[in-house]
Every structure is written in structure tokens, then in C-alpha cells.
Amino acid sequence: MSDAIDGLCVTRAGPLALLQDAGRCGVRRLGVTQGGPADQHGWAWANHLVGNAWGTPALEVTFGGLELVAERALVVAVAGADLAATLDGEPLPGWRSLAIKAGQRLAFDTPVNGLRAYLAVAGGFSAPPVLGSVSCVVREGLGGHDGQGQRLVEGDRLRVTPCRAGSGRERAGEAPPQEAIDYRQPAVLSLLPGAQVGEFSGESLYRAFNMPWRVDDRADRMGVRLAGPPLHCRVTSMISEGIGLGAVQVPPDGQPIALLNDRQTIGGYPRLGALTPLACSRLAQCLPGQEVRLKAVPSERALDEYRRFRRTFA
């Protein structure tokens, strides 16, 4: 952080704005969760558009309500959800990079399309790593802009790493070879069947993969509860197992819970399977009440899809 400089000052704090890099890997054996961007797709594109390498910290803005003032000239990009972002009161185009000047005001309002937006700056945000990552996990008090696991509040300053030649300013105005995603459409979530899938009744499996689910109000970075027809499993008690990203647990009430980045490290409910990383990203953009469907996929297809995604940012 020795070469970091002040980049943005928080003048109005939204409900949840957190610094996230690729996540805190290799520490779940210590009981520490991974953190990282809930929507890896939007986070990766925001960084890519300003020339940052995979893993560079970016800001995850949930629900909006955040206002920032630039303390120097920067190249920025916003991807992921449309939170009605503006620059000095004018609409800020998403999914493209642009240069902003010192003193300009960047604001995120309420969700228009999706739930979480990602703000990246050329060179990346700079913060003290904790257990090898700056990803902010509020529950565990780890990471973030201050290393203490705190969301942004009014008066906080976000420091940035000066961008190297050949990135950032030279890329201002560049757009990705895709259109912004309409997160308001029903989502089809790819799921890898899990070890206990055979313990669910045939009727439950039919319901799971052929009927729509609704995103419940009980949803956060730890997990998303899905509301729909109850699923029944013959397994009623288990020894707790390690929980990976996207694990779909089914508690006794039969309503599945898809576990995301800030999940617990172990769990004892039977699992229908696990959502793929890109399915987790899509689910993380769903507002309460939205419809989703589960689609069983083989591991080879899921791996191929994720490899294609990662090659985009190699």
C-alpha cells in the first residue's frame, strides 16, 4: 500500500458497500469463509474494462444509496446491476470505462435492473490484506477498506493504486462485446446434483427441477432462501460437512437455501447439489420475489462453461 493514493471520498453511505477481491481462499479449515464478489461476472467485467488483472479489488454496491467524490482524475467502470448511477447528476453508462475528473460526484440510487453494481478503478483499490485478501466479510470483521470488515460510511476514503502505462486511461470508452444483462427476467440456475440427491423423493426431484421458485425476503451475502413446493428427503440427520460455494441445502421445512460467498464453513442439512459459480452470480442479482428455476447439469458442461468465462479475463 506504500504507493497508494486517495482516490474517492464517501459523502453519503448506502446500506452496504464493500470492497471485494477474488476472495479469501485456503482458510475455511480455520472456520473463515471466503467472501469475494457475490456476482463474480459483474465484478470481473468491471475490472476488465479498466485494464485490471483478475483479483483486483473493486467496490460492491448493494441496493445503491452510495455517493462518492473523486479526489483526482480516475478511469472507472461500472458493471453488474443498474442502480441508476449518475456522474454529476447525469446518467452514468454501465458496462464501459470512462475518465472522470477530480471533484466529480458519482452516485448510486435505487435498483432499476439487478441488485449489486461493481465499481472498478484503473489500478485497483488499495487496502490492507487480511489472511491474504482484502475481501470484506462484515460478520467476521475481516478485510474491507480498513481491514476491520466494515462497510463504507460517510467520510471514508478509498485509496487507489496508480495505474500502469497501457491500462486505464488508454481504455476509457471501451465497451465489452456483450449487452448488459436484464436481471429482471426469470433466471435459470445451473445446478450440479449432490451426494444426497438420491435421498429425495421422486416427487420432490420433479418439483425441484420442473417448477418455479421464488426468491425469499431472507436473502443476503450468506445465502438465498427459495420459496416453493416443499422438498422431502429421507435423510433427517447428518454429520456436518464442509460447505462449498453454491451448496443448496434443504432444511426440515423443505425450502432450499443456496449458500453464497459469506456462508458458514460447515453444515448438516442434506444437499440437493451445488449451483455453478456463474449461477451463483446470477442469483446474487435477483431481488426478493423474482422467479428462478433450477436446471441439473453435468460437471463437464459446468466446467467447460466456467473455463470459457475465465479465458475472457486471462
Second form
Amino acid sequence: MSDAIDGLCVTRAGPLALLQDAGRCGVRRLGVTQGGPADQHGWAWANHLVGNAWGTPALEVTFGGLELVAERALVVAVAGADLAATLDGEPLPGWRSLAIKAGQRLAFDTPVNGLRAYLAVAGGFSAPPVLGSVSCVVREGLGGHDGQGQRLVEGDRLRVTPCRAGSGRERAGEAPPQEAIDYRQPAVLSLLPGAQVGEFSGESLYRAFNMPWRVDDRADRMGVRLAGPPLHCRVTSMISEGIGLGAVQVPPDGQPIALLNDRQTIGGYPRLGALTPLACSRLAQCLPGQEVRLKAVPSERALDEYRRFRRTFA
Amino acid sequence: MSGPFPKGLPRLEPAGLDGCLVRLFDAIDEANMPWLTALVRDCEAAFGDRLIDLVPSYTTLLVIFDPLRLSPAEARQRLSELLARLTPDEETSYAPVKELPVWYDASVGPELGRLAELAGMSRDEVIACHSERDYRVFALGFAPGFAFMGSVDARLEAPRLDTPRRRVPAGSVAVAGRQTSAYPAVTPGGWNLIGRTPAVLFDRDREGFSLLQVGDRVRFVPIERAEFERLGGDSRPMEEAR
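I have the form predicted alone already, so could you send the form predicted in complex with its partner chain?
What follows is the entire complex, opening with the chain shown before.
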């Protein structure tokens, strides 16, 4: 933190750009949400491609519209969504690291494929940790580049931790092609059934797992509403209890809501279960109107898949 | 298993790849809290650095663990062992009461009159009724440091507003159903406002961050406007207050 230096200056603010590390831990009992990257997969790859360790702060750019100017030479990588990023007006390739020079202009335009792009710089962005994390949660006013939970605005400066040359952490800076997901394809979201799954009617369960759901435009970092024929649950409300990442709650209107990183810590609606972390990542890249399907999976298989994913970044 | 648990409880329920929900009770009761805080304490000791987070609430504890180092099945096994020798946390049972000073006034608590009407009481009687008993913190949620406390006297039971306010000033003391709370920061909110506390409920620079913690006993103490201001309270009416 103390040796942080200026890295990038915001010359145009898009709708939403937030600094995210792995999220805030140990304070959910105080009503403080988790935060962290909505698409952990894209975020992890951006960091990995520039040699950063898991958990290094990177920038989550939603929708695009952001323009930054480098204040010094940097090694950067963009992963996750293709938001038609350019470097000095030329298309900027995603899913690989590249060196940029002081004065170069990095711009994100509009979504081409996916919704959230991740920009990482070698060494990592530097910001004051708040409650143990720099993850930016606007609703709570916590974290982010200034510690106050603010989205980036024009004139903001992003500081970076200098990268030690010859530290031996340089990596082959290109992701295997299969990691660059085509988010425009219909998504199949793995879900671990929860304790109330038996309270839903048989017909509702059939529909939940066999019919397509449409991503509603009521979607943000708190949760994504899925639209389709209403699901019926015998339980309509419960005493509020802790809610994990990816929990799919079904309020009385029967339209499921998948709860993401900035969800409230407790809630009282019955749940179908919980999306796996990688299913949350995938959903976070869906645009309103896109079709998704829910697929029940056993936890052993989901755990294998997640541990395989994490091994890349160990 | 000893303890005052209802039939079929405690029960371990799946909660995603990195979670397990321990259901201890089936009804809201302040007698639950020493058992919940005891389980929090035991989980911290038993899971060590494999523990990511804990969310105690009313009747349950959500345990979040590191899925790289513990599987849901292993977490269940550990939790079963903890539950088999769980004893209530005496510290929670006999914790000193935390006092929250409150300026009860219609200018900062616009539903004071509504509660009086619903209860068939005078405003002063509502204030006396709200401030005469100790409450227990059942859960924190909704926003950092927002404590769900209960239970208020049945006569003060009041449904949430039909249309939530877009902006509730920080410190607003409120009632909904048979619960009461104070808003730590400006947020939207649909609870009935009856006064305002000058206490800082959430402070990122304070150890523990939140003034109130799950299991705490809390009492609201009526104060006059002058005292409220002396304690740093913002006495401006609803729209202007920070």
C-alpha cells in the first residue's frame, strides 16, 4: 500500500466500474455483505494473466463506457466480457496480457459478448482495505479505490503496486481458448438443491429444471431475477436466516432470484438451492433477455469442478 | 443431545458448495441466543482458518467454510461433533445491558402517532412502553450494523409501511411487527419511525465495527432534544437529516 504509485487515470466514467478483490470475510454476522467479483472466473483469469496471486484487486467494468489513460508503463490483461475494448482506438485482445505505455488510452465501449470485463494490472491495483477487503460495495459505502464504496468517476486515479522486475512471476500471458467463454450461448447453471426443495410442488420442480428461464432486467450485483412460469412452494415465508452466495430464493410471486455477491446477508424466502460459484460467474455475464437453464448437480461433482478451477490459480 | 431443542432439531441443511446451515430452533425466542452464540464460538475454535464466515440469525447459524480445504460432508461431520457437546454461552445469558439513548419525537419519528393510535395509548405511553424493557439482538442484517431486536410489547406491534421510505436518516429508531431497530446509516426503509439515537451504530474504525452484536441485550433510554444534540445527534427533521 505505502509504495503504491499512480497507474491509470479515469478520463470517462462508464455506468459502473468497481475495484474487487476476493471479497470481505468474517463480517457477515454484522450485516456486511460479501462483495467480490460477480464473475470470479473472468476476474481470476485477468489477474493470472499478469502474474498476480489469487485475491489481487482488479477492476470490474460493467456494460463498458469507461476510458482510462495509463500514467506509466504497465502490463495489463482484460478477461471476462468482450466490451469492445480498445487501446488508442485499436481493438484490444482479451484473455491475454499486454504491455502498455504511459499515455496510452484504454477504452471499454459496449457489450459484445458478456456483461462484465475484468482489467488487471501486473502487481495489482492498490487501495485501502476496509474491514479487511478492498471490494467495493456501493450500497454499504465500503471499499473501492477510495475506501468509501464509490464507483469510478472521471478524474479518479487508480494506484497500483509496483511489479518487481525479475520476480519470476511472469507467466505465459494467454488463456487457453476454452476459457474464453461465449457468454451469448444459452447458459446451463449448476445448482445444489437446498433444504426446502421438497416443499415445491412436483410440477414446479419439473418446470424449474426443465424449462428455460429468461434473465430479467432486474439484475445487479445483489441478485438476478429469472422470469418464467411461477413456481409454487408450500412455504411462503420463513424466519430470516443466513444466505449463501448463489442461493436461489423464490418469493411468493414464484419468480426465482439468484443472489449474488452484494446480496443481503439474511433473508426469509424459501430456496430451491444454491448455484455453484462457477454458475454464479456464468450468470453474472448474462444480459437481460438471455435464456438460462437450471441443472441440479451433486455436490461432489460441483466440488471437483471448483477445485479443478482453483488449482489453475494456486 | 441435550438442550431445549424442538423435535428433529438441531438439523444440518445443505447451503451450497461452501456452506452448511445449522437449524437449532423453530421459533423466535431470546432463550435461543446463548445456544447460537455458543455455536459461533465453538465453530471459530473448531474450524480455525478453514472458516470463512458465520451468519447467526434467530434460529439458525450459517457456516461458510473454505471449499478448497473442506467438503460439505466434512463440514457436516465437524458440526455434528460440535452439536453433540454444545452448551449454552453463559456470557450471552448474563451480558450487561447496552443502553441506546433515544430522542423520541414526532419530528424525527413520524410514526409515533401511528403507533399510539394502533395501541390506543398516548405518545408518552408508547415511549414508556418501548423503553421499559430489555431487548435481545436476534440477528444483524439488511445493512451493516442493523440489529433486529425483540420482542416489543404486543400492543406496539405495527405492520411495515405500505410504501417504504426512499430515505431513512441515520439513527432512526424503528418498530416493525414485534421487532425494533435503529438504522445505522441512511438507507431506504419501511419500518415505523418513533425517534432517533445519537449513537454511532456502525463505525469502520472501531474494534468490532458494530455497536450491537448478535446476542446482546439492549435498552432504549429516552432523552430530551438538548441531550440528543449534546451527544452529537442530528436533530434536523426527516428530509434534511444526514
